[in-house]
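Below, in C-alpha cells: the form predicted on its own, a single chain.
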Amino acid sequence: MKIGIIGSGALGLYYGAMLQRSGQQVRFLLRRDYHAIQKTGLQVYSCNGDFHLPQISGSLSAQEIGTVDLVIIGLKTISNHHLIDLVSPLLGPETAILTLQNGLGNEELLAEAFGARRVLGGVAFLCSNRGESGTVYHSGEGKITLGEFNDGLSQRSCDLAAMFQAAGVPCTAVSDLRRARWEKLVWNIPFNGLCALLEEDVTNLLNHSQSKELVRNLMFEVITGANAQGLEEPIDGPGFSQKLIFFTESMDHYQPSMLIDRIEGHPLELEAIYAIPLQQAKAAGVNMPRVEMLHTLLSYGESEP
C-alpha cells in the first residue's frame, strides 16, 4: 500500500518507520527533519528494539508527495487550519484518509472537506518523543484503536488494523469512534493539562497524594460527559479510571506532549482536547466545571486566536 504521513513529528515518524519496515510503500511530509533523514536516514530508539532505516521517501511539500493510497495524519490540530491544502495533492479517487490526532473534531473537518466515506479516526496511546532531528525515541505503548467516521465496523478498517498489527504495531478496529476518542480525553485532558500547567512529568504528578485525587475527580467528569454522548456501551468510571492511573504509574517520568509543547514555548492543543469536549458535554446536559477551569489556566498565555 502506498501511504502518505502528514505530520511527521514522534508519532507520524514512528507509525510510518514501522510501516516501511514491514513493506508498505510510506511517503512522508517533512519539516525540520528534512535533511537530515535525507542525509542520514530515520533513526528508532524503541523500547522493543531499536533500527534505522537508510532510505526514506520525504517531501517538502505534499504535491510532491502525489497521489496515495492511505494518508496518515499525525499533524498537531493547532495547524489543522493547513489540513486541507495538505491533504488535497495525495488524494485519488479512492484514497482513504486515517487521522491519528489528538481530542474532538478532526474528523468531521476532513469529512466536510473530502466526504466522510474517505475518513476514520484512531486513537494512539504511544509513548514516543523526537529527538534531534532523524531521530525517534518510543519508550512505551503504540496501540492504536481505530473506526470509521460515521461508525459501523467495516471491513476497511478490519484491513487497516491488520496492516498495523503486521507492521508490529497494536491495533484494533472498533464500531464506535466516538467512544474511543473519548476514552483517550480520560487520560489527555487531566495529565496532559496538569503536567504543562505544573511542569512536572506523570510521576511526579502521581506521587503527589492531592494531584493523584484530582487527576481521578477529573477523569470521573470526562467519563460522564463522554456517557452522555450516545455511546453504544458506557465507560465504566471506577474501573476505566483505575486502569489508567495504573497504567500511567508505569510510564517512569514520561513527559506528556503538551507538557513539551509548553516548556519549548510551542501552543498548546487546547480546542481539540478541552474546547470541543466541553462543549459537546454541556450540549449533552453535563458541565464539567474542573475541566473548565484546567482549560481556563492553560489559556492563561497562551496567543488569543
Second form
There are 2 protein chains.
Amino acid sequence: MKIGIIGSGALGLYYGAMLQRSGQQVRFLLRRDYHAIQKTGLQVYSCNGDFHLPQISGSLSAQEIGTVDLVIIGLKTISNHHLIDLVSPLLGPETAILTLQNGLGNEELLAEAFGARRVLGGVAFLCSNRGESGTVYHSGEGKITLGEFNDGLSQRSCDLAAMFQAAGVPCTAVSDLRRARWEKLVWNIPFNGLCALLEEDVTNLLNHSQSKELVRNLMFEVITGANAQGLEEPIDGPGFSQKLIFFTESMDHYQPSMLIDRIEGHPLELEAIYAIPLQQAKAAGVNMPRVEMLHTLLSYGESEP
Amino acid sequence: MKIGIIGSGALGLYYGAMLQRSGQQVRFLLRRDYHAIQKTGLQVYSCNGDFHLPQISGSLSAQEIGTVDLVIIGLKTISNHHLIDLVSPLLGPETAILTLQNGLGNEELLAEAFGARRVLGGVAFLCSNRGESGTVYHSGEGKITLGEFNDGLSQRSCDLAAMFQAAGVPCTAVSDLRRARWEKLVWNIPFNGLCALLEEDVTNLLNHSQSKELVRNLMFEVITGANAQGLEEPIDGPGFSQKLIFFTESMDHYQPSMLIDRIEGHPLELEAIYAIPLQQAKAAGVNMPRVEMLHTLLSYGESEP
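For comparison with the form predicted on its own, kindly provide the form predicted together with a further copy of the same chain.
Next comes the full complex, and the chain you just saw is listed first.
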C-alpha cells in the first residue's frame, strides 16, 4: 500500500518507519528532518529494538508526494489551518485518510473538506519524542485504536488494523471512534495539561499525593463529559481512571508532548484537547470545572505578551 | 498606648509607622530592617504622602520590648510556629492581642495559648510592599476591619478602631470577625494564588477574559464556603465579587504578597489561605473544587525537590 505521512513529528516518523520496515511504500512529508534523512536515512531508537532505514522517500512538498492509497496524519493540531492544503494533493478517487492527531475536531475538519466517506480516525497511545534531526525515540506503548468517522465497523478499518499489526504496531479497529477519542482525552487532559503547566514529567506528578488526586478528579470530569456523548457503551469511571494511572506509573519520567511544546516555546494543542471537548461536554449538559480551569491556566501562558 | 509590632514586614512597618506618627508609643520587633532603621529611621513612601520617622524603637528580641498594652501581629503565617514565643514576653495582665495576619487559624492559635479573652483579629486590605531596608511602600488602600475572636461588638474593638482612625487608617469594628475573615479570603484566594501560580500581577490577570472569569468562579466558590459557616449575614455572591473585581481593577499592576514570595523563593502562606478554609468549607458540607485545585497546583511548586 502506498502511504503518505503528513506531519512527520515523533508520531508520524515512528509509525511511518514501522510501516516502511514491514514493506509498505511510505512517503514522508518532511520539514525539519529533510536534509538529515536525505543524507543518512532515519534512525529509530525503540524500547522494542533500534533500527535504521537508510532509504526514505521524503519530500518537502505534498505535491511532490502525489496520490497515495492512504494518508496518515500526524500533524500537530495547531497547524490544522494548513491541513486541507497539505492533504489535497495526495488524494486519488479512493484514497482514505486516517488522522492520528490529538483531541477532537480533526475528523470533522477533514470530512467537511473531503467527504466523510474518506475519513477514519485513530487514537495512538504512544510514548515517543523526536531526537536530533533524522532520529526518533520510542520509549513505550504504541497501540492504535482506529475506526470510521461515520460510525460502525468497516472492512477498511479491519484491514488497516491488520496492516499495523503486521508492522508490529498493536492495533484494534472499533465501531465507536468517539469513545476511543474520549478515552484518550481521559489521559491527555490531565497529563498533558498538568505537566505543561507545572513543567514536570508524569512520574513526578504522580509521586505527590495531592497532584495524583487532582489527576484522578480531572479524569472523573472527562469521563462524565464522555458518557454524556451517547457512546455505545459508557466508560467505567473508577476502573478506567485507575487503569490509566497504574499504566502511567510505569512510564519512566515520560514528558508528554504538551510539556515539550511548553519548554520549547511552541504553541500548545489547546483547541483540540481542551476547548472542543469543553464545548461538547457543555452541549451535553456537563460542566467540567477543573478541566475548564486547567484550560484557562494553560491559555493564559499562551496569550502572554 | 504602648504597642508592640510582631512581624515588621510591609504590613507591620506601615501600620506601626502610622500609629507612631499619630502619637502612639510603638515598639517594633525587627530583623531584616534593624540596622538600617537604627541608622536612618523608617521611610514610608505612601500614595497618601511620604513621611519619615527618624526615631524608631526597634528590637531584635521580644524580651527587649517587654510588656505592652497591645500586640499587633503582622507575622507571615508560615512563621506561626514562632508566634507564641514571640508574643509571650509582651504580655502583661491586660495586654490585648490583635492579629492582622492572612487567612484562617491565627486567632485560634493565640486563643489556645493565651486565652480567647485577649484575642482580636483584624483584616487588612492594604497594598504595601517592602522596599530596601528601612523603607516601606504603601501603594493603595489600607482599611482594617477588626473584631473580637469571641464574637460580638466590644468597647475594646471600637476603641482600637478609633485609634487607627485617629492615625489616618480607615478602620471599622465589627461583631462578626469570621465574616470579615472570609470576605478577605474572597480576594486572597483567587488573586494571591493565581498571581503566584502564573507569576503575574493583578492587572494583567484581569486583562484576560478567561482568567477574569476564573477569578469570578473562584470567588463564587469561596462565598459559598463562607455562607455555610453560619455568618450573621450572608455575603452577596454576585454583588460582592463584582465589587472586589471592580476595586482590584483600580490597583495598578499590584503584586500580591504570595506572588512576591514565589518570585523571591519564600514559602507561601498556603495553610492559612487555602488548607484551613478548604477544611472549614468541607466541614460545613461545601466542596470548592477550583480552590482545591489551585491549592494543589501551588503546593506542588512548594514541595518540589
